[in-house]
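Quick heads-up: it's one chain on its own, the form predicted alone, in structure tokens.
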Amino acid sequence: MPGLPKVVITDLIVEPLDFERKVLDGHAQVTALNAMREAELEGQIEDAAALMVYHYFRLTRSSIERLKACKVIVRPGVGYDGVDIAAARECGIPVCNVPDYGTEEVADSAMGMALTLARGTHFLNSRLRRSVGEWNVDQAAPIHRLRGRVFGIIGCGRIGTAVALRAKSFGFDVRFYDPYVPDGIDKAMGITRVSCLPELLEKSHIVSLHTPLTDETRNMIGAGELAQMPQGSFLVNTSRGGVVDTGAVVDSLAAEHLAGAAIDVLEKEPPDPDSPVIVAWQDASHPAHDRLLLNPHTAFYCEEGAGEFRTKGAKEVLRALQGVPLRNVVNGVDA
């Protein structure tokens, strides 16, 4: 419609519009690009009043600073690292999230990889894909009962909390490692709470991250941080692909250091067809291949959950567009 704010959805969205439509139809034009690569929102997102940011790639400073109307760029999603947040800060631009949308669907997530790494359930699926005559537990050998055995979280914020009390409920003894989230959150939950990242891992049957990606985290797991988990230890990673050096993922799991790890999100997205964890995971041979279990970045989806952050995500538009207070401002500007 001639006159209307623009809108533009930048990436992984495309037609029907009908979430964002169905918020922003008589207030803004709606459009979608469908950009794998920042370079293809040249020319188009000049005039834009606002912007929804998704994850194929970084909206950088160079983006930002040619944005003349832009009155908010929204990431309907938890994580906020694919935008320059201090750019836009810079340029008096609010970035804003929705953290809250997918907290069941990446907790039920990361439980579930956990529980098929743990029970030997993935390595046995994997080895049977190739030879049906190995119809033993044998070779998963040796699988633990998970009852309390330690479940160790990293980051207890809205879904390492759902992690937790899912853990709960399996009978592991849960302890989390978070530097800022406030005292008594251990006695609330009923479980515990240890004083640094070292002693988590020490003691962790499974560990689970759910952290954002932060200067303070990147790569904050890596080859020295596995080699501290005990033998026989599973990682699971739903949280952002450079929390974790996946090339030392891949090394402990053909050293059988680590017994299986399941990544959700990797350093780069999509990846490199000759990146460590990609080769390992094609390559029958590979070493570590029967205890890799990888998704394409989905732990976040569901169909509820999907029209969930795409309609929290035009809401918060709407908001700036009208000139009302936003709701989840990440970078420190009033809108």
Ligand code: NAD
Given for the second form:
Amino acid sequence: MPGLPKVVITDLIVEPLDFERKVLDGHAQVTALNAMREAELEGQIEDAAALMVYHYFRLTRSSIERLKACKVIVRPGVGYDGVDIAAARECGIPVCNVPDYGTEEVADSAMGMALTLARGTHFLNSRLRRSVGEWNVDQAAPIHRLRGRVFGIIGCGRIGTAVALRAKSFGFDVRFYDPYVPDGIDKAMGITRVSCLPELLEKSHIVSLHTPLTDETRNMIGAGELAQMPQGSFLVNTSRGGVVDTGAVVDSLAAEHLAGAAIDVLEKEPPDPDSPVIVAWQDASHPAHDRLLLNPHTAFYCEEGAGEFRTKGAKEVLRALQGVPLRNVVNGVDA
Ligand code: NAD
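Since we've got the form predicted alone here, give me the form predicted in complex with ligand NAD too.
Every component of the complex follows; first up is the chain already shown.
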């Protein structure tokens, strides 16, 4: 409708834009570009009053500096490493995420993957698929009782906390490393805080990652850190691919140090077909093959949550258009 401010959804979401229009009809004209590369935004976003950006590409300074009328950039999801938030801050544009649409699903996925690895379910299924003649328990050994074993959580925010609660209910000894959460949440939750990463890694039977991708967490888990984990332990990554050196994970599995790894997120998505993780996962003769569980960045997904992040993202856009205080600014710009 002419005269209404323009809201641009850059990628992932396509017509019908029913969730967004339910919130924004009468306030804005919503269009979806379905772009796969940042270059496709040229000529389409410069006059936008708001952007909603997903994760097919990174929104860099060059795009942000061309925004002449933008009141908000909304990342309708939790992680906002795909937006140059510093550039947006310099341009005075608030960036907001939607932190609360999929906490339970990511935690369920992480826990599901952890149990699937640690109970041998994935390994046994994968091995049996190649040869039904392997109908025996022998190759599963050793699988250890989970009660009392250490479940290590890196990053005890919303999702890490939800995982901690689930792991507790399974009888794990839950410990976490997170230098930024206030003292006392360990007491409140009845879990153990450790003061440094090596202390967590060296005792954990399962390590599950729940940090954002930042300069500090990039490649936080590499060959050296994997070597600190006990032989026969498991790694679950549902955070961001860049937090873990996935090639080192494959090497550790192949060397039978890690007994299993579940990967929902990769450094490059979609991955290159010849990347070490894809080769190991596809090639049944690769020594890591049966011990590698791979999902295509779907830990967050459920139908209800998808409607929720779209609706909550559109509501944040509406607040910006109406000059109402924003709820989830992540780059320190006042609305
Ligand atoms: P959150 O901000 O509530 O929690 C992140 C925690 O990580 C915080 O407590 C923070 O203090 C901690 N942290 C930051 N730097 C750290 C470091 N160097 N060492 C240890 N801890 C550190 O975020 P959340 O809602 O729990 O989400 C966590 C991450 O999960 C997101 O940033 C996102 O990248 C990822 N995620 C993935 C999916 C998926 O589908 N795979 C979906 C949603 C979120």
